[in-house]
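Here we start with a single chain on its own, the form predicted on its own, put down as structure tokens.
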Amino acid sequence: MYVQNAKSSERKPVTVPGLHAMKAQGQRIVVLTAYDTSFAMQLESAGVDVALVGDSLGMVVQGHRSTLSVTLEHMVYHTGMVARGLSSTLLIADLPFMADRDVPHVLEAGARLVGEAGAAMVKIEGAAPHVLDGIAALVARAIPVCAHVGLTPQSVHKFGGFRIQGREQAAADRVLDEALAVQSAGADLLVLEGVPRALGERVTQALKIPVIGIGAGPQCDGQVLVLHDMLGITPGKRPKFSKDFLAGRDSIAAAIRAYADDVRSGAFPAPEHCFD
């Protein structure tokens, strides 16, 4: 929870109760990427939230066009960069692509990533039986799980691209089943990617935990961006529900606060940025 100190200007350490309680007090929740030291440490100056080391940094930091290529070893030097900028701000590291295939691999990854390289929290995608069955085992050994339905990236091929889900009725059932399933399966944040601002609502109406949305409309209990789109550096055409922060600005440390005041305000996303 971002609490300033007025006489040290220092922060308490999110924790993932302080998440839970956020949403219980109706405050948004702050979330961004960062793949290194220099950009946590200016996360953690603008009072982000939460860092989450994704495995878009294979498409933002390794330039290919999915997130598929990215492996452990490639979330654990990264997840340990960015843990070396942070103090206060909470720390969640993407399970890549095939780490989840079955419990073992599961637990392993999860012990890297928290153990080795200082995560407090592990994502990961889907809410296939296999996947809930591996947030069990992570919850089941103390590390916290963040889940990820909507579109996920990681299906990019299931998808035939990187497509709004839950447009038609029984596609957002889909959604918010699996959002609920996972929620029992022990995590204790999710990710809502790519989905109607109706059902973006909806879920995060339904579920317990926070709900962080990023293309899923203003209702969520907080967002989340690439850094790279919200810097307005990614090569090519800008994800629709992204925003530039840097436009304008005279300085990465500006954009960053300018977009944490807008999430916390509820500027950000405005009707733009949204799917219907």
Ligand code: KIV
The other form holds:
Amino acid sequence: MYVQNAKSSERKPVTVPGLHAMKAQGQRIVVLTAYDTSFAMQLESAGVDVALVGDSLGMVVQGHRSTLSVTLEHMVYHTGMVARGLSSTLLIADLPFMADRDVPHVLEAGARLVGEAGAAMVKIEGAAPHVLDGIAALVARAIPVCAHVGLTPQSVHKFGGFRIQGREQAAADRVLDEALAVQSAGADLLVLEGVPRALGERVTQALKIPVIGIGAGPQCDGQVLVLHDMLGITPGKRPKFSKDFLAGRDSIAAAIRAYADDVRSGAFPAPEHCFD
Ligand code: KIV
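Moving on from the form predicted on its own, kindly provide the form predicted in complex with 3-methyl-2-oxobutanoic acid (KIV) as a structure.
Shown next: the complete complex, the earlier chain at its head.
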């Protein structure tokens, strides 16, 4: 089969300043993961705003139990494939485990994911001092950064599993402090994962930059899901915060369009997808 680059979209390209404008105008931002060209083209034609090449590929594509075995080579390979399927959708690529270990490694990863593979932005987990240095170093080289706090999957062993974060008052305050710290370091976007919905609302109101929730309640500025979760094809149990949008629909395109519509209308996430 011959796959053509997606060049035909009539939509204006989604940009980083455009995402800030969407927050200011109260327009919800639709984000979905993708790992290859064919699915990237589906996201593009469904009008998804942002495609994320997440290191979740380690779990849903490679079959591992965590994201920790994903390498920079894997991320560059999959990001390149997704880039070739997009034209107007903004592309974010994850920094894999330990690519944030110091500023030179962060810059090398940023250069490869943006310069070689075609991402417009890179995502980095956590808010430890070395991560804040990494964010500042990328931003100084004009590489926009999406930060990620709350349930950060690369910390799975520290958390003792994929556990909801910020349930106690002190822990919630810590998540908010981390969100403010990554914003001060220069991040342009934040993924907030696996926190009670009240904390999702609190962080979203406190930050100037858009907050994209996953298991963080309906008040975030946008939502992200893992593609395989929202198509109901993730091996094992579907996470509580996700929804099978393919159920009752006859195509992947219709499922992705329904997800985008429900995020924009606020119908997703519903109370049963949230943590209290
Ligand atoms: O790796 C990933 O897909 C992610 C999303 C779950 C936000 O980080």
